[in-house]
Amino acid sequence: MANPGGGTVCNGKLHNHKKQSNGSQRRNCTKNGIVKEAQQNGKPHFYDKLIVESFEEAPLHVVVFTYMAYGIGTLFGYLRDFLRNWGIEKCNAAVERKEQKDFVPLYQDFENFYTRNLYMRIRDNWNRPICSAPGPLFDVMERVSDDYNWTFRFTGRIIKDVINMGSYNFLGLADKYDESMKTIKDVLEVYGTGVASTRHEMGTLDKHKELEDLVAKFLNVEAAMVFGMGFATNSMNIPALVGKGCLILSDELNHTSLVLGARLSGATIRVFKHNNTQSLEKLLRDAVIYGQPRTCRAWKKILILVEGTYSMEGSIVHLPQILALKKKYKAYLYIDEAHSIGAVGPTGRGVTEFFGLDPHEVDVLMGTFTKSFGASGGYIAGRKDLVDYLRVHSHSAVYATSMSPPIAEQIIRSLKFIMGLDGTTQGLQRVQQLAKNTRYFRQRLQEMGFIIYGNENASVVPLLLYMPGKVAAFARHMLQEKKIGVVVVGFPATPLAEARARFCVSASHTREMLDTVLEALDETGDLLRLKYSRHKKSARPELYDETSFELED
């Protein structure tokens, strides 16, 4: 993921550290098609900004110390396992019963080594119980452990008004009850809490039809279908679209739901480098030339799987270039907009609007309602014949319970709010405020000297911590000393040496809240020595001259 030399990535190409002679930071992208800005007042404008994404490498000594930390932790893990096997140290992990010693192990001992010996040391930084709505401030139940994080007990104390920098509440619509939610209460009184049936049987309500029509209108496509679970929207619908004899080209950083759906489909899967159009084109070209293995027959379908905004990297898909490749090689394109719908684009309509592209050019538009809309579930949108096909063949539609009516109403309310159908412009103002907060937060972190990943417009902001000991110290210090709730992420969700904190900026964050968080980060960064960036601090990333880039086989 980190580029050689720690450079920035512009339009999928690696750039070195030699500045452009004219110092320009804006120019038209003419290769693989022109990028257009979203339409305003009915008139399209050229989107002439380069896709600038930062993936700076860590200094060599940081990488060395990170691997040394894991190596030392592994050695002590083997020592403790030895002590447990001989009964010197108590083993709190799940073990096989003596009566089943000749059975195939239910708990894979070696596979649980990392969990048992490394994760448990810092387990207190995850699964913290929240006892309020996930607004810009929330309440956390204090807990302590008497056995080194194997079990926890609650102290009865509530940590009040913790600044929430971890929830996917991008537009601030996941909040406690107010009068604007009266329609949800009315739906609850009329329809109840659940449907108790699948969409194929007696589980399709007028509320579902209203929601699907509104989603299609919001996305400017022919039709849409909604599902009760966002994860299952990917994992249960991809197998309905492709199967044996088909080829899936998947970005290496795709979400687990996309990976699971691809594996369940039975299709052949090949992975291309993250957001790298050269790597993708090489796979497409080989697929067209050589066809299927052994038989050399043409693939029945070629499906490209990407995300709008990548939740661990904070990067945005290079959609114009990928669309150009899709058309050139006659492939299909499936975009997961879980983190971009509602949060990216001038009016929150996702990456197609961000680049000013026609949503009809994307074959399958997928998204979830769990982030920007403060609800749950997901959708598939696109051509009417695609949606009609999924209504019949989707495993989620056939076997899963329909979306709860109050949840559907919450999504309808959120969509009307964002689209301005409630008679106000507050929804648009929140989308714009989110963009301002995101750019401000990212800019200040860069100026402080932190290494952050991703696109300047992505509301997911990864801050690299690297060393496992610093991951734990960072999360504990921020909550206990600064009353700031953060999410820290490590292996296996990230590469072993790239543990990070992942901030989620919200439109409901005030400038004072962000300044409080930034001040705490500045102090904590100095305390824990987290300011690893070697680049000059600037408000915007610099652009660099292009250099050749060879693909790895």
The other form holds:
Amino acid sequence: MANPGGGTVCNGKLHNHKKQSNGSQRRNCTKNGIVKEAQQNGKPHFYDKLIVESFEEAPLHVVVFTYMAYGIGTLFGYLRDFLRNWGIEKCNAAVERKEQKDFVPLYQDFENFYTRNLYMRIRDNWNRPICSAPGPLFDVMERVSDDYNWTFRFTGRIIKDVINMGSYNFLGLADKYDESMKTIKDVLEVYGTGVASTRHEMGTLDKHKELEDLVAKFLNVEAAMVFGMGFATNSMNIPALVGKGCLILSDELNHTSLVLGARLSGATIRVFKHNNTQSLEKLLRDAVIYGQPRTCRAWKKILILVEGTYSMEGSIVHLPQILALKKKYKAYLYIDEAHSIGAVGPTGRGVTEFFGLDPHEVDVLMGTFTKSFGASGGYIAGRKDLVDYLRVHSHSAVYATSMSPPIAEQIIRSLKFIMGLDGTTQGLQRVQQLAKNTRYFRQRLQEMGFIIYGNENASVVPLLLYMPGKVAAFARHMLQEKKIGVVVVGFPATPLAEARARFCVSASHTREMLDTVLEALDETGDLLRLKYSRHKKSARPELYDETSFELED
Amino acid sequence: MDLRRVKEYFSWLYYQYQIISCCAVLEPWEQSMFNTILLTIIAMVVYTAYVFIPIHIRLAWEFFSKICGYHSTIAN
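Give me the form predicted in complex with the partner chain now, not the form predicted alone.
The next block holds the full complex; its first chain is the one shown before.
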């Protein structure tokens, strides 16, 4: 009997394992029974989706060498600082003037120690100017440094057709002008570029209303409001939603905009471990049982701040468990879908669709238009009374200029494209192509033996590099030898010992481009010895679709 | 041909040492300084080992053989 990969026993074991992990009531149901029950409930079964994530630990010698390298860097940093202090070497960093030496210090020397001594040495791998649209291929301006990265100069040459693995261009909509962008030209002709006002004064255009209705329809919620800047959407609206006497439970690895918004609001902030529902539950229980710190009164509001996809880890939030907790303890949920809207889910509607959940269950859905829609700005969506409240009370609405009309039209065009309202199925095809590209890329990288973090469906792929010397060598080698532009991240955006390279897979990457990149990664991985993974083959079980499981009776 | 392979292998090994120990990002004079210090330390360790390890082993061997010899005389 032909088995689709693995023996009968293996499949049987797999199937039982999957069933046992559900904990739901359909214990002894047969295949047909399961389908019928789904139809009866009218809800898709999200328990079927095993959350397949991996955060493999590095081998011990790698961690030891990483710390050793940082130690050597620190020692040399002290030496250089000593030389600079004693005037033996010229100091290129910012210093105070001689006359101000006795005043309160402006530049804390030690705080900038890491920047001055470690980051400066490899600074040429960041802030690289580009001179074309950030499509799948782009042009990078070549620059050299004569004094070890303190200053740069452009040579005038352009490195053409570099494969772009760094831009957040998930659906490939951030590209040069093409005929489908004609409506943007028309809007530019009619409305111009600037709005010259805030939403409250004279800055609400009919384009904004059209966009907000379309966003609400896309997300399947009651209403939405759009803002001109994604970062400002988080940092200016969280203070409008919570205040003193409220509790914010925020994930360990939340983005700076969420942290800033939480701090500006004045609420009490407690942090739970990344994506860890047990930690969150413990915090919720303590909050409900003990109340506010001194007075022991009940909290006015408890808001859970999570992100849909975490871009540094590549992990997707465990939404079903968090929703269950939220209902049990009567908290509110705020999801920042900056990296997951348009990129995750069968039709690109985000994490709620990915897990098959109802978007009405999440209180505040926030997202940005920068990543998947090729524009800029953010939105907040949810119930109509929430959005109406924000229209009046948000700082962004009162003080910030509203979204520019051509950008609004670009988002409208992208939304119509993804939803299929322009008459073609290209949008849906792109979303599916992104999912395919993501899974292919991740699977091949794992087979090669790299350590990859995160969920297998997240299109942001962090590849762990660990050692600072390898980080610099990797980025330089990939750009100069292989003509692939990658983004590497180190401390302080990641923990000290976990520097990584972060790839953003896009729907506009063809299979050949991905194969080129994978080959280059293979060679670079062998050259720099980056293949630390100890599970050579994918050790996780494949997800078999229930309906194609013929051997069950 | 073989010599070239050996040289390539050693230069690859040196490159690995450089990127692992963060030497690749240091300026040339810092690299030379670090290499000099490291080679000095290794030379001292090798010299100490060469001078002292045979003596230590001989003394340890005599010590243990005396104990085992003592045991065997008691047993008899």
